[in-house]
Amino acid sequence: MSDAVVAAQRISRVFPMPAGPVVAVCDVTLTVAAGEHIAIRGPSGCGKSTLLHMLGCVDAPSSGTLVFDRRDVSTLDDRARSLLRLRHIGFVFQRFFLLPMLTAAENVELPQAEAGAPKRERRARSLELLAYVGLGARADHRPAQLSGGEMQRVAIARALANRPRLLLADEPTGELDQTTGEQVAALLDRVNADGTALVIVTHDPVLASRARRVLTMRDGRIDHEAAR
């Protein structure tokens, strides 16, 4: 597809342990476009995290072919892949990952940070965002004084930092109450409206049902697919 940002081709991804080889994920082919909407569902141990991470180029396939804007992501060296990641690509996990010691608004500058943006754009950009996310009075908080929700928000606006073309999301309401993991679910909706392509691993029914494209995972396939 000519707006696919990322598209998966045969991938497979096998880890060798002393008891034999095993089979985390096997022969998925896989087109994300540009502006889509995916979930992946699907029992522990489906395989569905490390997918995520091989369409994130965290996680190199150990075979198949998997190219992210028309780039085939074998040829590229680990800075080169380190920079895809940096620039085109955010993440936001069941667990927030926040840096303790910084602010909400520093946390959501390191990304800025490392891409090599000047610092009063970095902190103009952050701002920006906690504002999107409805955290613009928290700016100078800690984690510690952030409730789960408002952290999880923070990581989102940290994974927007450079602007991504790309949102994965592995879990991101896993460790938030119903309400909490709602208004989350709406604001993830928001990024994907606003034009970022967005996957997200859940094991919640309701907040797949949300999504345009929902694929089920078992023993490493593509089980189901069901479109919106």
Given for the second form:
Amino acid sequence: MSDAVVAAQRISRVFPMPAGPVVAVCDVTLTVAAGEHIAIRGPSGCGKSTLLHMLGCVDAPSSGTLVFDRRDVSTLDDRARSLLRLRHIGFVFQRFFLLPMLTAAENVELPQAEAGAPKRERRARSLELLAYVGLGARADHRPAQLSGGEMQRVAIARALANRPRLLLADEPTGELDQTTGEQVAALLDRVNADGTALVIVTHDPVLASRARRVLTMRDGRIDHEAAR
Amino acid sequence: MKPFLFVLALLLSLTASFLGAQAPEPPSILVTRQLAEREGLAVGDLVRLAADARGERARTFRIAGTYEPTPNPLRLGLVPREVRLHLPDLLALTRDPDTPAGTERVSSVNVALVDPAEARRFAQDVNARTPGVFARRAAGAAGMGSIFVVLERFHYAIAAVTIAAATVFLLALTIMLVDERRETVGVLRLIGLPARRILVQVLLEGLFIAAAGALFGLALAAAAEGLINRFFQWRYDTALVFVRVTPRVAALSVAIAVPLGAVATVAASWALLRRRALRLARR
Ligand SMILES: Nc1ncnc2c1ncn2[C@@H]1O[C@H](COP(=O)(O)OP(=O)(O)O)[C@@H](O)[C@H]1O
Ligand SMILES: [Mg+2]
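Having seen the form predicted on its own, can you show the form predicted together with the partner chain?
Below is the whole assembly, all chains and molecules, this chain first.
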């Protein structure tokens, strides 16, 4: 494990609310090294998602520094941060968030198209990725024609489209039954084994136990860290 | 100037009578198509016309043809009971019995010009050449013009209200449309599309939809134009054109509709994009 993909130094996130500020994440220091596999556990509302969003440059810390790929994220504007997400970070969510009007292959092509990949190349890459997640035969199906597990696998293929260095997954098995959940977990393991750093937020202990580092959060802080 | 230039709208006591062959061939007249239809007149028929309502001193004429009268919006719905006579026949018909032929007084003569824009120059010309004759642009035409000015203002008012109402409707519609795409936009933002990139996309879509809508509207107007004109021309038995989509009107509609549609789309999207993409991920 060489250099850090993303390094958070004492980051906090405070949401100013009418009833008073909500401290979602407080003083968290965390480094994700290249190729690492981290799980973040903790009770609902402890700040897991908020931390993940900051690591993924979707949300910015209220304080502390976040360095992605040696770049201080706080100095980047919307465009630069968007492009950073586009090229280097993949997201997977509990509720898949595929674009319903596009086929599986087109969903996977979209981030590549935005990154400027030529048409033929991205079509080939999409088919390759769909085969990788076991959906080679479903390339031209729309999300509505796919099951939950299949949609999540397409979402994973899309997240990998631009060969990101970091894959962030927020409760990726939350909407799936146990068997499909395990298939998706196994797929994520494989993605990590193939070299992509992986941070999974989950309250499923079985899914968490697959990671090499398991962080437990409580009230916005990292309460406990276990390594395997 | 053609022989049938002089128009007289007469209250006619009109008797379509069939007279046997008379020695002198009666003078010819033209009658309006509508009059011919109403009274069952045909070309070649003999009719008796008089200048007064009691039919005194009526004269016989032969119908040489029918004509389509110049439509007059002020007399919509009235059957144009008009005939056109040669000037000498008209004078003979209307002359006081005590007035010898050739000494009639004509107080005014209407002259129709091929190019109405020439009227002022023509009047100047006549005034310069014939002392004692006073030529000016017809008051009737001016009066009609002012009617059209009122109509046009009325149209502008309707158009303004329509556009204002349509804009509100359009904005509501685009807000609904954009709201429906909240999730899509959120996904695109999470994937890493810059806000500006999405806004440009939305703007292009807005332009496309607005242009398509404008073209559809024009096609609809063009189709309606024929139907409306045909219906009212039938209803009022006139050649008057009621609706006309001119290239200028079409261009104006597009020039208003397309930017309006694009602005409405962007305005609706703006609020959505300003919110953080995070919102989506939270749900
Ligand atoms: N956008 C937001 N506005 C206000 N409060 C928020 C927002 N996002 C998260 N929070 C609050 O921050 C805390 C942590 O939320 P979250 O990170 O979603 O927790 P978890 O993912 O562990 O369930 C919660 O109390 C939540 O209500
Ligand atoms: Mg969460």
